[in-house]
Amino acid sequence: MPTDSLNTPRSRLRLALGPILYHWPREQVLDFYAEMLETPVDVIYLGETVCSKRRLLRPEDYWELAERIAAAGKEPVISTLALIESDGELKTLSRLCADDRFLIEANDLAALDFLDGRAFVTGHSINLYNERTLAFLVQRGLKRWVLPVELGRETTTALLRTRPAGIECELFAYGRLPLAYSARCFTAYNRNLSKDDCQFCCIDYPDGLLVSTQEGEPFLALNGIQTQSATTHNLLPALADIIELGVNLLRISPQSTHTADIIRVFADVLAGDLDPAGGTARLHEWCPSGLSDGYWTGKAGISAQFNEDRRLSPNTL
């Protein structure tokens, strides 16, 4: 049922598309971004953030995509690796940061040494937990930060009370949660392969490799060196509170299918053409392991609470 628009001009909440976290074939990536240009997303993040061995797209490819995104009236941001382990990865990081045409999302603080005080975004892998860290990064040029996914409403409220004027806050609002990074590749280990001889097997799992408990319940997803939640994190039911807090952007993390549909659901709810409950019901169709929002509400991350008339009732998946 249509509702009054939540997204008033005074509290304009923008939609951001996070970087692709998975290893997809080159043509799939290019087709994906061509489709995203036709969606009502405002900001698009580009780049490899998980594993430097995934080289089907080069920096030049991401720069070309960024130019197309800018020409379409959207904001491109170049994302960097979350775990730097070698001199070669540092050289790539330096090269990405040296191009000053596009805003950089720093997912490892090593990027700050190459940005020379330019404006930047910090991704969810940066441990920005308190106002002292926020103030330090603002002095270094921070323009926007993505809240670490394990934090929730309470921390967001505290940080937004003390943020300097003009600094934006972005929330990871939809997608499998990136929980941890390791020097070891668990997807390769599952195939009895070493990380050095992984054979790029993660390309066989376009949304990660599902891990279930002994009872058969979905628990985690393996994505190379990254461990994700099996459930899909969804903050759509909390949208009114998020807008009231003064959050600036909602991040939708790409999945191999239905990402454009998911963006349009969020846009319809923001416009008042769909209520959050109706939007969440639609999202269920595209989340085979269910939805969760426990970190936002201060409960176990795997739990979910659905908003009914702004009253939250617990429901564990």
Contents of the next structure:
Amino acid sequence: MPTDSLNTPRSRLRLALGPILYHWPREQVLDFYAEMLETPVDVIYLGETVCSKRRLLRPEDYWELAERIAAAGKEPVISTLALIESDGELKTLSRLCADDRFLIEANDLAALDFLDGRAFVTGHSINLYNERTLAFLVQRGLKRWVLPVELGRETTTALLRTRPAGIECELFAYGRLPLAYSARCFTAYNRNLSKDDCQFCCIDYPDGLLVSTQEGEPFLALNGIQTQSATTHNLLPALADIIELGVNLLRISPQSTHTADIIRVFADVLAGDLDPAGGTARLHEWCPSGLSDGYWTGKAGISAQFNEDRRLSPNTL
Amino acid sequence: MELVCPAGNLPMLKAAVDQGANAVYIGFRDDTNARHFAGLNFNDKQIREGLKYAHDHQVKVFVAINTYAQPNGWERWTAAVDRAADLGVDAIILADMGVLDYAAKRHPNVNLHLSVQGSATNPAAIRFMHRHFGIKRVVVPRVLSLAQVAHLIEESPVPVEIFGFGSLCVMVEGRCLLSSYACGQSPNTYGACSPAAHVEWRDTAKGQETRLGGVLLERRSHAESAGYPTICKGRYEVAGTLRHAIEEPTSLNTLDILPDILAAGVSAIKIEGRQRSTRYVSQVTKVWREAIDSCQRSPQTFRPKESWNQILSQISEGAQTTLGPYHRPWH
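Switch from the form predicted alone to the form predicted in complex with its partner chain and print that structure.
First the chain shown before, then all remaining chains and molecules of the complex.
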């Protein structure tokens, strides 16, 4: 049922599209961004954040996309690799950080070294857990931070209360949660391939490779060196509260299908054209393995406090 | 090369000192350190006694305050840093940038080490932490191959410490939220992976089950032995196959590549296991002391003694040991 807009001019919550976390064919990526330009998303993060071997798009391609995004009146942000080990990775990072046309999202401490003294965003894999870390990074140039995904409402509230003026807070609001990074490529491991001869097999899993428990509960999703939650984290039901707290941006993490629909659901709920329960019901249809939100209330991330828990429960088996 | 050994309590500290550790690392009795286990760790009186014992034997004491402080507990972390500084420990091992900033400004003369939980895996990351907090050493996460470690040492502005033996974290330390995803508490927020209060062991007709926060991590036959119940060592269904999807229940042992570690210029080698027993600390320290001494005497002819590996495999978690990420094919 339509209601009044949740957003007010004083606290306008914007929608952000996170970087694509998966390895998709080049054409699919280009089509995806062409489609995203037609959606009501305000900020678009783009770049490879998971594996440096994925090179179907080069920095030049991302810069060109960023230009197009800017020309369409949206804000592009260049995202960088989350785990940096090699010289080659450092070199690419250094190139991306040297380009000052676009805002950069730092996802490894190395990026903070390169961006020290100029404007940057920290992604959810930079451990910003308290006010002192926020204040320190603001001195270094931080303009916006994405809350680490395991933190919830209580810490968000405290950080927002003391944040310096003009500094923006973004929440990971929709998507499979990036939970861990490793030297090992788990996709290759489960295909009995070595990382050095991975054959880019992650391209076969456009939303990650599902890991279920021995009683059939969807648990994790393997995405190269990244381990994600199988459930899709969804903060849509908490939207009114989030606006009230003064959060600036909500991140929607791309999935291989329905991302534009998902953005429109968030936008419609924000505009008051759709109620959160109705929106969440639609998200249920489109997410790969159920919705969760436990991190927001300080509970286990897999649990669902606001979203109806439709995971298989051991008792029902 | 320094041998840095774990001490979960005073008897463990003394055992490590007696068996030849160059340094021991300890923690306070709360969530400010990454081994926040019931009955483990030190109060001030025990630290004073431990410090005296260690210093009398020319052994250093490091205090780990290596979890991430949140606003509602911030004072616990600053108080821990103040306590460690006032007690006169040889170094404080920190991970959180806010806590590092506090320690560097409040106690400029105290040695700060960047914890493995600080997730610095490349020279630029270390440079950043060194420039702003004056860290004197970095403990690197278990993600680099030995060749990468050697290269990192060439570029790092500070000495590099690596893990040599003990439980194997498969994920980059400080960036693994698997535990809180299943049970609400992680090493970063609580100081423990799979806290005991959330672990359930159950005997069922289908086998022995291990659950974390209700999630089934493993169901095995009664004959198989159970390891520490971490998510990364569980057995799951992947594309119709039942397997250890992330890692086998195995632990790290780098004795075989000790000459290469030495040649790479590693400054200190760390033994994991503050949550283990005094016997564990005693035996591991003794073996590693002998091994390092032997290797330093003649690295070319160094071969691990059969008896060392026998002792180590008896006290290892899981049935097998691995070189882990140091050995490229593991990746």
